[in-house]
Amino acid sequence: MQISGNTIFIPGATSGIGLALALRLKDKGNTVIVGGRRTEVLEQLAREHGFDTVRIDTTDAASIASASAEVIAKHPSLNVLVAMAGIMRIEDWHRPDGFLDDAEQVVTTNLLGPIRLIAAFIEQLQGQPDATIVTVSSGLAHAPLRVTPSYNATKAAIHMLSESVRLQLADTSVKVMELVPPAVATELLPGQSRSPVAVPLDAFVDEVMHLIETQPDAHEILVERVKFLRFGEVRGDYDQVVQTLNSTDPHAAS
């Protein structure tokens, strides 16, 4: 992906990570359009930094399908997706009551609806020379933390879905790039963005777009602080990773 000269589409970029690449993005040349599901913050943003906005519901198969077709009609040049959209909820598996309905609602909104957003935009994406779709895991698709089980599983899933729907489209100008987070102070879960061992949000985009610019073929976008959890099964010490992982604050790995 190069850093400039793109037409974005990102929901889930009213807070966290996704606002903040958007306004970098945005910052870097290209064409940024913003989707949530608050109307209020949508018509916010774009009063205050001039992105064309969606409403979005990214669980919501209906929502996806028309506002895909809202954004694909503006803006026929679209050539990036970057499926921001999550949630995290801890959850309690010693009863059902404890985790069932928190783990529905991180299925559907971290395994299926980037699923449905590629299958909305993978026609408009591969009609462009050069088009990128940005998939976000997590270091908890490589060691679990305890406390969120339906969270670790859906981005690695996200992960073996990158890199599967990659090898499908080698033959087309689609290419799949995963950005792969560490903790980031956002609230994700609540508390977290005060967490002392979280990677302030600004210093994480820094790096991130340092990588996206300097390595724009990259497959994985890796940050420093998240290689502990990405590589313990190739350096070995999975259990150790595991075992840290599990010492800290739940409300500092995502």
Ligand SMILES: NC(=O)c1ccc[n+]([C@@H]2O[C@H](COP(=O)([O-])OP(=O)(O)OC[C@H]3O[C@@H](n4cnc5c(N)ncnc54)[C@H](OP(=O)(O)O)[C@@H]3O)[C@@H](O)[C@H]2O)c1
Contents of the next structure:
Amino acid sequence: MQISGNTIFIPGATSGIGLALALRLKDKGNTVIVGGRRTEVLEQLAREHGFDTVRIDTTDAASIASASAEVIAKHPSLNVLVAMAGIMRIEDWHRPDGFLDDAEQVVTTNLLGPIRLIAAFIEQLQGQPDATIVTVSSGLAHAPLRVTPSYNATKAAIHMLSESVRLQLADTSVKVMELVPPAVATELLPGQSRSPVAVPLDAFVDEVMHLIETQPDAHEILVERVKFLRFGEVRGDYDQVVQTLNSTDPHAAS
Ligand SMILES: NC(=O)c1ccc[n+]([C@@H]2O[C@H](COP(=O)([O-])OP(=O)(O)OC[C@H]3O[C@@H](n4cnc5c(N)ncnc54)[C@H](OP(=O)(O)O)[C@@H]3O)[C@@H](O)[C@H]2O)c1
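Next up, the form predicted together with this ligand. The previous block was the form predicted on its own.
And the full complex, kicking off with our chain again.
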């Protein structure tokens, strides 16, 4: 995607990476529509930053349908969807009550949500001369963090979904760009923003913006810090990567 001149919808931009990216993209001359569940935060973002906002719960098919219709009606030139909304849960798979509820929520939010969002926007995007679907996976798509099995699995699925949909849409105007964050200092897990080993949010988004600007056709946005996880199998040190990853604080690894 080009770094400016787009109309971009980011469901999952009320905090963290989504909000930081929304602010940077707006500063670069894009129209950015912010989505999320927290209406008071949406109102504050509209007031303080002039964003157009929409309430959306990406676990709810009806909410996706109504929010997408509203966004498309108000912004007929919308050409970028960033499927940012995501959750992470620590699970214990020794007993069903240690993981099943969380696993269902994680799959519904992190995998079914982006699939439904793409379905809601795919015709709109194909009607634009230059359009992009930005998916959001994780370094954990490529090396497992022991305490978050469902999260890792959904992010691996997002990676493969991105690879596959990109191939299928090669005959259209729609590109697929996968953002692959390492551990970033947000509240994805409670307390993660204070982790000394998470990449500071501003530094992460600076690097992401630089990569988009210099590699507008990149399939994956890979900041330096994620390459340790992303390329373990390629380098041949996967076992070492998994061991190192799981010997650190879980906040350090999402
Ligand atoms: N931070 C990291 O270390 C890291 C690493 C790799 C990948 N990622 C990915 O980056 C994305 C953003 O995470 P973050 O770190 O920025 O965490 P965050 O600060 O917790 O942000 C999550 C965002 O998703 C939204 N969201 C969650 N569930 C939603 C739902 N059902 N419907 C609509 N919006 C929903 C939240 O908004 P509301 O609460 O207002 O709904 C919020 O805006 C996620 O997909 C995450 O997996 C993060």
